[in-house]
Each structure stands twice: as structure tokens, then as C-alpha cells.
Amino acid sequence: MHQAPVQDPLSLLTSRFREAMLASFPDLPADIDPLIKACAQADLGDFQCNAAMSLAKRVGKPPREVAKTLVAAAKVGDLVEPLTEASIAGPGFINIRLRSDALSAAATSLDTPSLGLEPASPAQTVVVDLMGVNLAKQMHVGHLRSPIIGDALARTFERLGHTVIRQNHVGDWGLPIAMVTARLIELSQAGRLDLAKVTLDDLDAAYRTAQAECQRDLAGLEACRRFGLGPKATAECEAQVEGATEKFVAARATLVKLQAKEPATYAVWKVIQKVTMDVCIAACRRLHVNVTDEHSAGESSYADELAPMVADLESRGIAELDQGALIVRLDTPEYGSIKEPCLVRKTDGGYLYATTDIAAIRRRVQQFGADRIVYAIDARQNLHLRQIFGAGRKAGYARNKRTGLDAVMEHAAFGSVLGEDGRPFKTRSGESVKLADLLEETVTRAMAQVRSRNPESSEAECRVIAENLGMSALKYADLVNDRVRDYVFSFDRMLAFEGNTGPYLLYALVRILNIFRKAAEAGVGETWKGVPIRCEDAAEKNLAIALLRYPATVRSVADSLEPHRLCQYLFDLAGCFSTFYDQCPTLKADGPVRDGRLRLCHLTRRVLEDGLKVLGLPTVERM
């Protein structure tokens, strides 16, 4: 775990009271906490500690006589007014005001190019895998919180100077697949389809039909003959079978030719695979989510490493037999004491998901140099995760060889996303959303709240504002909840300009655009730039304080994988900031005044717009 940057007031004040109750009372334990927290009421403080009432049972001592001891032993002079017997309040409150140009100081220096940031050491190389798109198959709402919440956890690394490797895992080798390449080629053949103009929902409608026809309805045939329905519904049966036996064996037959690469047929699994991928990245792109063909890593990409992959694990007794098929036992401490081993080849000689997510590992270790794989993936893949992590440990995949040590392998679990009626997001024909549509609507609907607050305003300028103040909503939406839980996506609430929503935000930014766009049409110069941020008044301290939290927020965000973490705290800044706009008129004050507060907002517009590039939200100048 990081520590938290040593501007912090919060910071500060937990390990000085935490000192001074270990100087106090040597027998506690060394990880007590002081118990520092904001204070409720501002005209009583800027902090509070709290540990006096819960230590008295320990130290067998009144509480107020515990908080002398502590107000006596805590070495604060340089960060708070002095601490005396008046700030005990009640059976034992410790009542702590920052010292402003305590405060001013920290704020100020803050305000460098890192944000109190520094690259991280050591560094480390972390991939974080996300997307997983299917060759073939539509993008739908099921994809849209992997690429969101993925991103922005790589962002967040990417902040604090680690290398990070995105990989898009896509789903393109395989049976499937190749039922929807032999169907492709049944068609084009038949003059049905011309490839050169075939669209994802051409390969949508194709795979469906593929899946269909393979599919033998052999309960269908064993009901016909048990109870005697006729010959003709057995005939139909079998029939059915037969064409279904037929367009399998032609697929297996397909899937040959692709392992071989087979020139014709390969060709036109390329066809499938670039249509599917164009519109994977612009889907990506559109979302400001940082995923390209070079962050795609196919199934088809460990084809060829799987055979010797799996050789390797029996011949060193990591994979044992069972009933004809290969498993990789993980019922031990050590791999994670699961009852289900983890199956890497079936009966038939087949490979599965795990065989190909077990090479991933060992590519992403083993090549890439891992020393943290992080998967964003849907909460129900668990086990699974559990299993190929404990199978690549076992099997020694996930060794670092730089560090000597195991990568660390994360599961960024998320829920799914809700419709306003409770259930799994669907249209009305009970179809799951395209991607596709969901951000045309988002903007579409984003265009017309963006027309109406600006009437005077441009098509073209309107358009542009509504694309980024649409993303923006729609991830933010997405990131504000907690991943782990399942969440109800609802166009207004995630539009609307109150509230703890990306709108809200990107206004909060805009208004301190403003007050520098007022300030150059009034002829303010930048003498701003030199003075210390002024923390005087309550909502100036206040703010400030915010401000600080922001090193500390962006470190827990990469430790716990979690970004609403950072949501909160931009949404804490942003109510901050309204309430210091509010109270503290800016331009209109005196030049000192005036200069202390432009730098004071500068800084906020700075950690405001570096908080949204973490997450990857667009901003905009204009609302």
C-alpha cells in the first residue's frame, strides 16, 4: 500500500496523534487509529479527533483526562493553532484548526506539474485486460462497463508512472467461429453475399443462422421415436439432424482449414475479423476508451502455443488425467483451495477458455514482464479467474523472472447493468441493447439539452459539445457506482446537470474557465501566478483541504481497483468549489485577495481536469 502524500493535512494529523498516544500509552497497539475526522461544525474546527472516549477503556482513564494527555503530546505546532484545554469539548472532542498559512503552504505547493503525483518506485509493468469482443456478434450493453472501467484503471496506472499493457482479449478462433466462416462462404458462393461489402449485422444474422443449423435436435428425435409420434414427424426430425450433422461436419471441416491457414478460407476469416474489429475501435473510440488493434489480442494469436502448453504441464505432473480428460488440480492453500480443477483439455483432445486464459498468463508474464495483471470482467467469471490464476501460479507461468516473485492477478469483478425496471437492460422486443444505439441515444439526448442552454449557438459547435458531454455522462454514470455491484441505467439521471453526475462536473470545470475568460476580458494580469493560494476564510480552507486529498484519492484507486473512489472525491471537490464560488467572490475582490483566490482556482481547475483524464471522461470549455 501507498502512503499517503505528505501534504495531506488528514495524513499529517493521523500520524502526529497517532505518535503521541504511543508516547502516552507505549502498551497500545502500533497501528491504533487516532480516529480524525472532519469536523461537523466549521466555527468549532477544521478537524476533529475522536480516540479519546474509545482509549479511556483501555488506559482505565477519564476520557477528558486522556485528551489533555493527547492535546499535551501531540507535536502539531507547525500544522494547527495551539492546542489547549479549550479545545476539548464534551467527554473528550479534540477540536483542531488548521493554521492558514499551514494550509496556503501545502495547497501552494501542490500546484506543480505532478499534482503532488511523483512517478512511482519502483515502477511496475501492470496489464490490465479488458473489452473481450466476439468475432461476429454485435456489441452490445453487456460490453459497454469492461472497456469503461478497465480504462480507467489503466489511466490510473498510467498516472502513477507505471508501464501498462492494455489487452483486448477477443474471442476469434475456435468452432464457433468456424461455423460462421463456412456459413460466409456457403453464401458467398451462392452469389447470396458479397464480401467485399458485408456489414457486422451481415455477421450477426450469419452466426445466429450458423449456431442454428449445427444445433441437432436429437431430444426432438429420441421423443418422436419413444412415444410413436409418426413417420412423419421422424422423418422431420431426422432430417433435421442430417442437415444439422451435415453443416457441423462441413464446420469442423472449416475449422481444419483454418488452423492450416488455408488461404481461401482464411481470407475470408479476416473478412470477419476486420468488420467485427473496425467496430469494436471506433466503438472505443467514441467512448474515449485508449483500446486499438494494437491492444487486440486474439484467441487465434495462442492457436499454436496451446498443444505445447499443455505437453509441458503433464509432463511435469502440473496437469493430471481424470476420466480421459487433462486437469490442473487446485484444492490446496497455495493455489487457492478450489474444489474444482481446472479443466485445460477435454476428453476429446478439444482445448478450452482456460487452456487459451492459462498461455495469456504466461505471455503476459513471461514476455511482457507482469508484475500485476488486472482483469475487468463480469463478477460471474470468479471462478474461472480463480482457477487459470491458481493453474498459472502452480504451473510456475506467472513467476516473474525479473522479481522472482508471482505476478499479483487481480479480478476487477463488475456487476451488470440494470434497466429502470429492475431487470437485465433490454429493448422491448427483450433483445440486449446494441452498443452502437445506446451512444447514439446518449448523444442524441445530450444534443438536446446542450440546444436548449445554448440557443445561439452553432450545429456544429452544439454537436460537439453534446458527443463529449454524452460520453462523459454515460461513463461517469458507469464509474460513480461501486463496480462490484449491479447498477440502473437511466438517461436522465445520468444527464441531468445536478447531482453527482459527469454534467455536473464538467459545469463545475466550465464555471473556473469562465472566471479566467471574465478575468482576461477585464484585463487581469497573471501576477496571480506568484502569490501563495490564499486559505483564510472557512470555504477557502475548506477547498483547499479538498485539494489536497487528491495524490492520496488517486493512490487508493490503484490499490483497491476501485474508481468510484475518485468519482466521490472529484464530485466532493466539485461541491467544495461551488460553495468557495458562492462565498468568496473572486474577481470582485481586492488584488491581493483577488490573486490568492485566482491561484486557488487555477489549482482547482488543474485537479479537476487531470481527475477526469484519469477516468477518461471528456471535457468541454462551453456548456
Second form
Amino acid sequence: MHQAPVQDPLSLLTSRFREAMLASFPDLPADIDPLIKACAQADLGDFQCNAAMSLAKRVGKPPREVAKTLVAAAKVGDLVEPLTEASIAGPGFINIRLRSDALSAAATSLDTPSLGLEPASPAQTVVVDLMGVNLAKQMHVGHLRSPIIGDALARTFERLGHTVIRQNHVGDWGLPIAMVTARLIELSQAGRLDLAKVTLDDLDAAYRTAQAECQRDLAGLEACRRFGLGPKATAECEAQVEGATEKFVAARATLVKLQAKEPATYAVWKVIQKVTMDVCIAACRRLHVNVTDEHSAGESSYADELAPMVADLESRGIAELDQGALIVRLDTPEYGSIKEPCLVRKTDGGYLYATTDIAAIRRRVQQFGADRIVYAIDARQNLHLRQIFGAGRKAGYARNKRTGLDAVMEHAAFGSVLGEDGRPFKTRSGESVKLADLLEETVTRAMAQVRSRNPESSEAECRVIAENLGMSALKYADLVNDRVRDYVFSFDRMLAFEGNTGPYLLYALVRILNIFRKAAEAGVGETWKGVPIRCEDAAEKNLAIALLRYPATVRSVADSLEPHRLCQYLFDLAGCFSTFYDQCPTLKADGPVRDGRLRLCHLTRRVLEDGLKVLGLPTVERM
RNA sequence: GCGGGUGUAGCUCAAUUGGAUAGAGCACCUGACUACGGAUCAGGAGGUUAUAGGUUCGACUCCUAUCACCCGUGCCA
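What does the same protein look like in the form predicted in complex with the RNA, given that the last one was the form predicted alone?
To see the whole picture, the full complex is given below, headed by that same chain.
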């Protein structure tokens, strides 16, 4: 189905000014950029052309003279108020003010089902790595950002018509998991634990104990040997860790049984997996993050692929032996010029997480057909990711057979969540905050707000509102800042009545919905649906111009992997609407004015709802 | 040591990728409509963009040093 393209003033002006440039200065390349931007100061104009300054040097004329030439040559009379010498400011900026009829036509042309975002062609297959929980470990604050950011990016790609495959890369394999499994078997056999009733907290405790038993003293022993503290000290250490060594041996034995899928051991592992994943999926569900069991691909699912894959790397000379370990060198420009090689097999023959991650690249490209893989992962993993990207390319695993190109692999790195003291977010006692507790407290605080504001609403109604309001507030607070920076977490600020918050955006939407609810009550028909969008008053114009920026904003999120651009945009849009709401009464206006404004309200509602959905923020109808 | 990141108003953060007088929100001060729901709107004050140089018509942005903090750095994941 063909749809008329949006008459976006920015792109229209860009092509018109390009024509003017080419007509005036024929030597310019055909794709010259006229540098049309939204005007920095609204009182000067709606848009501005910044090309004259840089052009001046190219053509050897003063910038203001170049600007004058462009003003004379630009055929834009149907779009903008007449351009004169007064339109030229400073060193050669050309200020442009849109005609309201052109703006109305543009805004009206945006009001289609797609909102100016036609499905991308060709559609890409994009894998988004958006979570990495570990079995038997309680989810905490550190697990908040990856799914929120990753899901927002995934939704952005989906909105643009790409095929998205979400991946939850679960840490469900290896010696640490075997240690917990061994510990659980031991507890269960001693009658100290009922496997049928085990909780994630139980698992977490078992994990810590097992970890401590197996590793603490072994590290000490290792140090004795390495620093040559002598046979006596070593013997003392050995005596001390005898018990631990025993556990360690048991864990290794358990790992072997797991790898062989020995039924009794494997069954315990399955219990650990189910308990962990149930909590994980429940958290995602509550966060309105689209991650379910079908998106989970644990490290265990790659276990059988590792040995053949590493053999492949070795036989083709991609990897080489060095000091006993098998490594992939990456110190050439095509693989990232990384000094540190990527280890894929330890001296003892064991594999590392890099090995699994390279196998994941292979599956994602070769099996899923990924054109692009986006990792929403903590910034501290940057070196590791650059290594596996390089190794994946060097091995040829990243080469997409359909396109003949390497999949684009990107690290959407994010910083840490800090407390209000500027240090990593912890409870007062220094414990990490359980994710489930964090979500619960968010909703509890939101509930208090909602109840005090809506004393007449029922408890149940308030609860639903508080749930959505709280989750939107929490997610917005995470998404609104530049991803890569650390951010300071504050319940008070994210749930605040005022300011750049999720609640502010939801409130703007509620106000629009109220207008239509009230209109329906007053028996206003749907006569507004056919009229052009009204863009006469300043507030109306500003709102319309803001609406028209929507498609480009969403696309820029997909390109830059920066959801905060959409957040800032929506905040700006909501602000434009609030000003309009204050200055331009809709339902009190008469027929044609009212209808033109109703249509403007309706388009605002659609863009706001669409944008919130792209970010993954649930909305409310009242609050 | 080497590598990466960050440094912007009292606080929390932006800045359309080199454009005009560096913008918002909070907090502070002033004002508005007995409200199409005030979780609103309008205005004021608040800055040597860590520091010093450089590139050019023009720099928060690019280059070179320096400082501060965070992180990562071959056999954990």
C-alpha cells in the first residue's frame, strides 16, 4: 500500500536549499548538505540554514554575500514567509519562518497510521543481547539497566520494521554452577533443604557458601606456591584448605556429571534453572520488558559446540597456542588493534566465557541471520566485547552469508547505578538491593502519591495506576540520561510531581485523554477528523513543529543506540503540549477552531503514545 | 605501565555530532487562570563547559599536553 510521504519541512527545505546552492554554485557536489537545522532561538525563526559560512570559503566570497545569493535563489515561497536580507543574521545564518498553511499541511500529512515511520527497506535482522542473569544468584540493581535499555532499543528496531531477536544470555554453566549444584545435593541429602520448595534466596546463599568453600583458601594456597613461601607454609595452607579442596573436587565431579547429563544431577540443575528463571521472567514482566523463556539462550546451550568450534579455530590458524593457552590475536587494525589477545582455551583445557560468546556470535549470524548485534551490557565489559567482536570477525563467524558482509556488532555500553552519595547503589548496610524489592518500593511510593491525589478512587484502581506509573517512572529515569554515564538513582526525583520525569509525560497524555473524554460527554461529534490541523497561534505552531520531529528522532535512536534522545524529545513535546493546553482552550473554542485543535490534540496523543511504547513505558488513562 | 570512560549552574542532566547569547529540570524568588484535572503555565536569578595551549570565520564538541575520579587489563564469569 502506497502512502504519501510526510511533508517534513526539514527535508523539504533541505532539498529546496540544495537546489538553490547547486543553481548558484554549479561546481558543488550534487549531495551537498545545506545544513538546515531547527532554529536555536525560537524568536528568530523556525528553521535556519547554516551553509553560507562554510560555503564562503569554498567559493571565495564573503559569507553574507553567499547567504544573499542563496536567499535570492531559494524557491521556497510556498513553504515559508518571504526571505529577505533581514533574514540573514550574524556571519551568514539564514533564518526561516514557516507559513502556517505549509505547517498545517505537513502536520496533517504526518497523521497517518505509520506516523511517518515507514517499515525500513530492506528490513534487517537485529539481535539484541539484553540480559545476562546467572543461575542461583539473586537479581539486584545491577540487573536493571540491561533489560530496560536493551528492550527500548529492541522496540525501536521493531518500530522501524526490522526483525528483532532478543537474547537473554544466561550464565547457567561451568564450575560455579556445578559448585552450587553439588552444595544443593549435599544439603538435600542431609535433609537440610527441600528441593521442591527451594527459593532463589536459598540458592543465592548456597552459591555464596559454595563459592567461599571452594575458592577462598585455594587462592591462598596458590599464592603460597607462587611466591615460594616454602614447604612449611604451603603445608599449613594445604591442611587448612583440605576441607575446601574436598568440596572443590566434588564440584568438578559434579560438573562432569552435568556435562554427561547424569539424571539425578541434571534434575537438580533443572530445579536451579527453573527457580532462577521464574524470578527473572517475573521481573521482566513487571518491568514491561519483553523477555520470556523463549528469548533465553543459556551458556549451557553452547556447551557442546565449544570443542568443535575451538578445533576449527585452531585448525584454520585463527587461534594459536601461547604459554599453554589457546589465543586469538587481535593486534591488527582489521580486528581492532587490541593488544590483549582473546583467550579461548585455558592451559588446563577448559573454556572461558569468551569462548561461549564467540559461539553466540556464530549462532546469531550463521543461524539467526543477524545483520546487526547490539549488546546492552555494562560499560566495564567493553574490552571483552571488543575482543569477541574481533575474534568473531577473524574467524569468519560474523560474516552474514546473505549479504556477504560482517554483521555490525555494537556495544551499547551503560554506566552504573549510583546512590545519592555518588557511590554504587547499596542499602544502608552495604548490601546490594534486590531487584524485586526495588520494584516493590517504587510501586509502594507511587501508590502513596496516587492515593493522596485521587482520594475518591478505589484501592484497586489506584493500585493499577501506581503499578504503571511506578514502572514508567523507574524506566524513564534510567533511559533519560546518556547511556554511557553513571546515573544517580533517586526515588523522590523519578516519581516527582514536577520536572523531566515519567509521571510528567503520563500526565500530559492523561490531559489529552481527558479532553476527548469530556468532548464525548458534551456530545461533540467526530467532525474534527476531516479538518486540517490548526497551526495559527504560536503554541499551536510550536506543537506542530515538535510533532514533525518525531520520525527523525526515532530513527536517530536506532542509529545512535541512544534512547535518551527520544526521552528528551517526548519531554519537549509534552512541554509544547502543556503550553498549548494553557494558551489555547480547545473545548471552549468555537466550531472550526475547536475542530482544528482537537485534531492537533489527537495527533499529539498518537505521537506521545507511540513514543512511550517505543521506550517500553506503560501508560495510564487517569492518574 | 598501557587502554577505555567521565569531568558542563548549588544538585540531577542536555546540547540536533563544528554554529548565533551553552539549554532543561530540581531547589530558590516572582507572577497567572476559582481551572478543557494545578502532577500546570509564564518570568527571574544562577556558567572562565576540570586546566593550559592549538586548529578556524566560529570549539562543550576536533588535536596536543596536564589534573581529578571511575573502570578494565592472558588463563574467574
